[in-house]
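Only one chain is shown below, in structure tokens, and it's the form predicted alone.
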Amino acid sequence: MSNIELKNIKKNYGKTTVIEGLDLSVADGEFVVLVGPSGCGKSTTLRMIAGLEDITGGDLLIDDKLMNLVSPTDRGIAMVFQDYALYPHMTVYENLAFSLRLKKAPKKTIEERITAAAEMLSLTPYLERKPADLSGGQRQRVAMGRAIVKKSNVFLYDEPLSNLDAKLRHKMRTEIKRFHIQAKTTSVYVTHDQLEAMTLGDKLVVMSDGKVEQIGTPLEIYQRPMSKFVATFIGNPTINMFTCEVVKEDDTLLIKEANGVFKFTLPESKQELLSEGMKVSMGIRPSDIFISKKNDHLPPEWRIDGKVDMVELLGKNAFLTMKSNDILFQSEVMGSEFPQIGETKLLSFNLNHIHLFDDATGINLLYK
């Protein structure tokens, strides 16, 4: 196993800055996911770790050794690409053996490693087939197997599942996680899919515009987003955001939505963090907006009427798009019977779980 350290890493293309002073530590055996929208710099960061991109500034260390000028082949790294990068004229066995033969590994070693990798990835029946005769998932497993037989200390994954359908992506996520647990390798995984990030990573690195927005466990990132960007990017469906102003009535602070959707009394735990006249964005997850019931134990002033604009059925739950004063927001409801489009429902907002973001900086005021 190996540890990876990125210290003030910078990447420029000419006068264009792509990565701005990135700091990141990946511990031995850790599975770290770089996640963010297209163009945020996550793949560029991965390619700098691999040695496929030059580093403009800063230091990259693997096992405490400076790697800035070390060639990719000498970094002890295996990489799985998005497009599989298999040799079409070779069988699965030959694809797996290729890198070992280049290093003139003994025939017995090649045989043992390929047998072990094929069994781990359920590829044994396909060793004599060529890539054209395999499904997308099988090709992806071959690409993983080619990395496994190298017995590298560091595994890098560059959006390896983006070409697969939803069902196969779920299966391959499980296989990648199982392999990581078995092999205990240090892994860095790049994706724009927040579901992949949440299910695979021990630690997430949320990136935007070449900068790190937040680093933490999946649960920390979901429950305590430090910025408006992180809150809106992580979570499916996305968090509801309301433009609000903090107002004062009878010595009590209330949060008032700009279009008159609601005016709620803030919980005491959040009142001390705000002051009258502040402009904030209130974020609340769809699961914290639900159809009111007598026993929901929430204050009656945390309720509003909403009209059902759309219903997305998912089986035991549904996502409702609600409308109030021409503002749309989402609610998640559970059960076997769901409201119909056009119905008006009384909704409860659980303000104990809201996030409040400064309109100017986007910083979460609850955790600054």
Ligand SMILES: Nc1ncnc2c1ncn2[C@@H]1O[C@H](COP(=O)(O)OP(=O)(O)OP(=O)(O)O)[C@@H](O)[C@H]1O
The other form holds:
Amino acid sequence: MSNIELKNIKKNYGKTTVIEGLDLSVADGEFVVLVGPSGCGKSTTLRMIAGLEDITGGDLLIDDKLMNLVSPTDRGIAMVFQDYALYPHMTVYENLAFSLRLKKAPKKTIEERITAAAEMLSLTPYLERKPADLSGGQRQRVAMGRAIVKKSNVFLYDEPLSNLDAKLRHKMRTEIKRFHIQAKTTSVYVTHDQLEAMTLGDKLVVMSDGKVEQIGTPLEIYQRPMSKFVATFIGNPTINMFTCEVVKEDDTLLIKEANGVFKFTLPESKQELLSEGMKVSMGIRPSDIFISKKNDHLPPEWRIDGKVDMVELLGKNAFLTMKSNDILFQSEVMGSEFPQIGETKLLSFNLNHIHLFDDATGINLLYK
Ligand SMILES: Nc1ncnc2c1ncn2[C@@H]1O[C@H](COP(=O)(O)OP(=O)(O)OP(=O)(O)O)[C@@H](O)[C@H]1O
Ligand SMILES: [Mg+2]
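Got the form predicted alone; any chance of the form predicted together with the named molecule too?
Following is the full complex, with the preceding chain placed first.
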């Protein structure tokens, strides 16, 4: 098996720096997801690991061996791309056999590996078909199969599901996860889809502009985002951000929204971390804003009136767009009855779960 280590990895194209000193450890058997918006450098990082892109600076180690100058074929890796890159004139079997035949593997070995991979990926009935006669999901599985038969210790995936429709994407996501649990190959997976990242990764690397914003488990990233960028990027629906100032009244700190939407007393646990006059963004997830109930156990002063501006009904929950003092924000509510557009509702804000970001730096003030 294999571990991967990136030490202060840099990438320049001419004078343009696209990766700035990236440090990352991928443990043996770990599934690490690089996630971030388009252009942040995910594919470039993956391609440097694969050897498809030169490394400008820093060290890349696989299995504790320096790999910077080792050719892609000698790195013991397999790569699955977004465009499956199957040979159209070959059958599924021949596509799967291709790399092994190139390496002059014995016929029996080729047959055994293909049978096992086809079984694992439910491709056995399709081995004699050509790629054109397969669905998108089946083609994607053949692409995975090609990587599996190589018995590589490291799997690199670059947006492998982005050509599939939503339902198939979900199905393949589960299959990739199942494959990983079975095979326990060390994996690095690139996506800009935060849902894919959250559900697949043992560890997420949130990137922005060629830099690492935060590394952590999906739950750590969701519950303790270290910056406004991470909080906004991870989570669906997107976290609400309110422009606020910390004010003091009767020796108690309050958080005052800039447009007069609210002025809430801060929970005691957050008082000591802040001081009067600070300009902050208050992040609160839609699931922490809900229609008030008598027994919601929140202080009465954490409530405001809001007008229902839009309702997106999803079945057992709904996303409400609420309006207060011309400011729009989202609330996620569960249940069987939902309010109508135009109604005014009393909303509770669970301030125990808020994040406060320094307006100047974007850093989460609660985890300094
Ligand atoms: N050959 C190149 N020459 C110059 N700049 C490049 C080259 N290849 C990529 N870049 C730039 O490097 C940056 C990172 O690109 P990269 O493909 O790694 O992004 P990404 O995070 O994979 O984005 P996406 O989600 O769109 O695939 C981008 O700004 C891109 O324009
Ligand atoms: Mg990319």
